[in-house]
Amino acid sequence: MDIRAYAKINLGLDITGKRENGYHELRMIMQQIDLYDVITIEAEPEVSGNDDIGTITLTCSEPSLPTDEGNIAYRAARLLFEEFRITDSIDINIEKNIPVAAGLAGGSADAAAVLVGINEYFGLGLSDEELMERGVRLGADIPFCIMGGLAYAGGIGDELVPLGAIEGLTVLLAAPDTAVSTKWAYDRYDELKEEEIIHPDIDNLRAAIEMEDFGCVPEFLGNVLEYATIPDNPDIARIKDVMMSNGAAGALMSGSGPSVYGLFVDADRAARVFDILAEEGIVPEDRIYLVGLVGGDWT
């Protein structure tokens, strides 16, 4: 079995407050785009008899990511096996073209995708819903990851309504060949003052997609996250103006960083700045990518 494992960027993302257990309040928009690890699932049937939980596998071709509890897509098929009690060895393997610590959530997505698969391999007959529910116990993004396509997300990611579709858009994507830990990037937000802060308007942003005017959507991205990551990632604002002088009507950073992408009303003028991006070597060529919208217009 196969699985698709899509990457998200986030159009909107405001930091609200923060909870007792760590785990921030965020208002945010999610859109799931067309860059995507693959996900191979395959079990063997238990032939010893006894009612000893099967032996998870989990290979990557990301020699630099953990294969054991390390890694949340395993942890993901431990928390169904212990649950079901599934007695059957299963191999699963990462093909990954997401790039890693990116503020894609492609670690999410993974997870996302190995519960699904498990789900429908092994026929658990578990709701999108209950996967969910499952899910936010590994990660915040999961739920988003499992459900897709485009949605609001409140509480800690995982109060979720879905928006529909955003058309007319193309999305160019760029990943420098640098990791952001997410987990620093919110430290540093936290140690930021408030008078600081320039919140997204989260509010208009949502209407706008609403009401199908999705050519305001780009007035209205918003990421507050910038504020903690750009000081020590300065290429995050060189790729923005590159994008923004040469024609995206939008351009902002995703997740914690340090992918950026831009929206563009004219798909070649966004091809025409994947040339510009490669030529002036910000970021390696094979880390720049022109991907549709999944569950929306597709370039």
Contents of the next structure:
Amino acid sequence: MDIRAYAKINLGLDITGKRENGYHELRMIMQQIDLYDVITIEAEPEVSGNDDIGTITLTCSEPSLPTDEGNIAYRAARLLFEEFRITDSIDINIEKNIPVAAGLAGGSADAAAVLVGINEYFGLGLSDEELMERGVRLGADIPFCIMGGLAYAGGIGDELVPLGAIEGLTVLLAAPDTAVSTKWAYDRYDELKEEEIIHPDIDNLRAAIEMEDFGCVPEFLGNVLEYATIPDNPDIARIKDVMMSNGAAGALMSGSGPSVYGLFVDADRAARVFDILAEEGIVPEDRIYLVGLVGGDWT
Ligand code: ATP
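Let me have the form predicted together with ligand ATP next, following on from the form predicted on its own.
Let's see the whole complex now, leading with the same chain.
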């Protein structure tokens, strides 16, 4: 069984507080994009006759990623194996296409795809909501990756409201070849003073989408984590400048960065800016992507 694990971008990301357990209160608009890892699941029937859970074997095309408990996709498989006492053994392969630690939720997408895939493969009968309840124990972005498409996210990112689909915009995504740790970015953000921050207008961004006023979406893009990540990663600002000065309707860092995307009304123009970015050499050409937006029903 092959499953696509789609990356996401944030059209909006605001931080409104911090809980006692350290989690941040968020208000986000998340959008899946047509850049995906491929998760392949194959099972071997159990032969030993004992009640132990089966062996989970993970392989990954990206050698820098762990293939044991350190991989969130492995932990997702084990969660369901333990709960449902699955005794068959399973091989999971991740063909990694989503840049790692880039603000694109690649790990969360892989974990979500494994939950969805194992549920289907072994006929566990869990609904999407039930999968989301399990996914959030592993990571706050996983429920969105299970639901897919476009959504408003409140709480710690797990209270989701689906938002239909945006039409008529092309995404040009550039992932600088540096990793940004999500924890580092949030820690940096916590050191900032409130008066230094202009919060994005998530309400109007959401309203523009709900009223299908897609031409207004670019002007309401905003991500407060830019304040945390850009000072140490000035290429993000340079890429935004290149995109905006060459016709993007809007440009923003995704998640905790360093990925940056531009939204273009004109797909040809987006393709030209792809070439300009590649020539500028700020981002390796194989880390620049022209991608579409993914609608809701992705499984
Ligand atoms: P987010 O946007 O959710 O904060 P991200 O896109 O910035 O996440 P990921 O690519 O999900 O970051 O990876 C974050 C870290 O998680 C990596 O440094 C990596 O070591 C670890 N990791 C564990 N499993 C995976 C996986 N399957 N894919 C990617 N990273 C993984």
